[in-house]
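Encoded as structure tokens, the following chain is the form predicted on its own, with no partner shown.
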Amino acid sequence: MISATDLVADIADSLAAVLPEQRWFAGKGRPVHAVIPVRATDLAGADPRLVHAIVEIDQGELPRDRYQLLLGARSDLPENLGHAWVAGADDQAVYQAVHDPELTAVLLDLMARGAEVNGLRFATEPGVTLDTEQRSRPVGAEQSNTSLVYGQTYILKLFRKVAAGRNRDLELHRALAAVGCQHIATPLGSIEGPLDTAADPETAAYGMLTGYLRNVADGWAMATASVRDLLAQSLLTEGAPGLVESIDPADAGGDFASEAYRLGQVVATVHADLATALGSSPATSGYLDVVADAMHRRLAEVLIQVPELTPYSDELRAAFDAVRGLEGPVLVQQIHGDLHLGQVLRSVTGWIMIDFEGEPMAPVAARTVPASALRDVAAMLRSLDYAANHLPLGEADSEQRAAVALAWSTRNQDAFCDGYAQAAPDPRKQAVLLRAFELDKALYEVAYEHGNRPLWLSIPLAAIARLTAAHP
């Protein structure tokens, strides 16, 4: 049997073709010149065989991205695993093992035993005992990572793009659990280890096991269902005989405002728990200049890509410069860092926040820098605006739909802030800084939509037009 490292090297060309097809692969749109094995470890068996691998992707730029792979190898690949096939090597079929519950059971067993294999440390959190009889299935809707649900009990998030250093998601879940936060999934176990050789002092997090949240609804799905309901009622009203007034979102079925209010309370509570667990402090002198400078840099970069921003550039610069003159202390702390409706789940007992990794495109070191909690607030306000406006794209009667979207987003943004103000200072009292964060987030969205979803570009552009016009 060839070594794990040689196996990965043998299928490197096949991986170069397969990896860009994966939704978690961040280098889409750029050619893959080579897949370079960094380390590979046998975790179980010979047939079937389970290999944990770290590969480096050469796409012509430095630094190169590194990814975690779980590879299975069988002499006879079952039909139900045919879709996971990668290549043939050493008279075996090599495939993506996340789809094989027989092999993924090994990960749960290693955590339960507190095993260490070639420097990879599998562990449970203090006092946790795992049921290793649970079979897994991959969650299909994720993008940047891969999660395995074991029965109805656990969920293991496998971090795909990996880097040396602390993992925010794991670290913040542990910190929040330590102070009794009720609005996260309970951390139960982890997979950590070296990023290169077993003797390398630099380690990375490869997996985080938490309790599986049953019977939950995705925040984005709930919000957009509410928008669809309001839009449908509004269109029925519009088509009715005689002169009628527009539907008030408060009177429509499926009103989301009470949930937005509760969500605001939960976000404020989690911010308070993060401050308790990891501290908060007044920002150092010059913090607001650093914030404003970063906003200006983003504006300059996005203007080059998207000239449609030009009519708003002066107002954007003025909004960012206004941050420099703010007086009084600005508190900074650890925050979620990538908050939106897709990062919150509604359980029968309340809202749960997930995925504390931070902004995906930001360097790992930058994600751990303390920031104003208003960044999270602004991000959620932008997400509510997205929920309100994503449906009308390409539809007729755009003015009617725009009016419905504005009414829905205004009501729910206000409700979110009202809820937040019940557990923390009202974010609207820091209007200058909040508005700057909203505009900066909208610029980020403009750049993203321009490069990935051009049909959605009108959403952040319209928000920028509205936010700049409202504050001459």
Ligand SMILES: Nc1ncnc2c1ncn2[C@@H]1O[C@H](COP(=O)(O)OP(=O)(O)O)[C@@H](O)[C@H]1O
The other form holds:
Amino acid sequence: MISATDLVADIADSLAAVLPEQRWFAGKGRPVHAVIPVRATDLAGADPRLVHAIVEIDQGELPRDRYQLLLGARSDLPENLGHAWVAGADDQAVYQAVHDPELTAVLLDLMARGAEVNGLRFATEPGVTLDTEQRSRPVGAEQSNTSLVYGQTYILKLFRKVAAGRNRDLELHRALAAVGCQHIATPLGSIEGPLDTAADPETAAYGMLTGYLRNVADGWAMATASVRDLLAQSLLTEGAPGLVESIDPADAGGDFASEAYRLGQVVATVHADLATALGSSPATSGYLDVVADAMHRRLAEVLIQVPELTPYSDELRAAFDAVRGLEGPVLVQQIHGDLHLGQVLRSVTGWIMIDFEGEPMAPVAARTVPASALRDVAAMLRSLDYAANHLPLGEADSEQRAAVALAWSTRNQDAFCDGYAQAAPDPRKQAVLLRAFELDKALYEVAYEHGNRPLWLSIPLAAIARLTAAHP
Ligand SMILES: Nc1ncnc2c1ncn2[C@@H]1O[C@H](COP(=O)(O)OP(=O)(O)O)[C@@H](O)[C@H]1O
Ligand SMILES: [Mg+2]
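Given the form predicted on its own above, produce the structure of the same protein in the form predicted together with this ligand.
Next comes the full complex, and the chain you just saw is listed first.
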């Protein structure tokens, strides 16, 4: 049997072809020159064999991204693992082991035993005993990482793009659990370890095990079902006189407002828990300048790409400048950082917030800088607006559809803020800052849609038109 390191080196060319196709691969659109093995560890067996690998991707730029891989190797690959095949090496088929429940069981076992293998530390959280009989399957819709659900009991998030330093997802889950937060999945275990083979290596987090929530629906699915309901109802009455005025989301069967209200309460409560666990403090005037500068920078960049923004540029600049001189204390603390309806799950007991990794585009160090909780509030208001508007797209321009979207968006944004205000100061009282954060987020969306989904560009543009027309 060749060494784990040689195995990874042998299949590097095949990995260069396979990795860019993965949903979690962050370097899409840039050619992959080479996949360079950084470290590799045998975790179990010979046939099947489980290898943990860190590889670096040469895409011509420095620093190079590093990814965590779990590779399986078998002399006889069963048909149901055919789709996971990567390459042949050492008389075995090498494949992506996350699809092989026999091999992923090893990870649970190593955590239960608190094992350390070649510097990789598998651990449970204090007082946790794991049921190692559970078998895994990958969650359906892969996001930026790969998550494995064990039975109906645990979910193991394997971080794909790995970086040195503390992992925000793991740390915030731990901190929130320590103060008894009820609105997160319970952290149960972790995989951490060295990121390279240096004598004094940098460490990274590779996995986080939490309690799996059964029978949940994510916020996006619930919100968009509600919008669809309202739209269907309004289309039934199409042609009726006084139609646009008669649209009232409160009457629709699938009204979401009570959910949006409870979601607001939960987000406010988690913010309070984060402040209790990790502190909060009044922002310095320097903070507001940094925020305003970043907003102006984004505006300048997006204006170059999207000329449709030009009519709003003066109002946008004024909205961002207004942040600088804000009177009264603005508090800063740890926040979620990447909040949207896809990051909240509705369980039978209420809303749960997941995925505390922070803003995906920001460097890891920048993600931990304390920020105003209003940034999360603004992000959720934008997500509600997206949910309201995602259906009418692609259809003929219809006044009715736009009216339905606006009615739904307004009602649910208000309900979210009402709920938030029930558990924390009303975010609408800090209107200047909240509006600036919403506009900044909408600018980010404009840039994203311009580059990726031009059909959706009208959603953030309409929001910018609306928000710049309204004065706090
Ligand atoms: N504790 C949990 N219980 C049930 N499902 C979960 C849980 N945590 C995550 N999920 C599901 O896994 C998906 C990915 O999780 P997330 O932490 O958001 O990872 P990513 O970084 O890949 O976005 C979520 O969208 C959700 O559907
Ligand atoms: Mg996520």
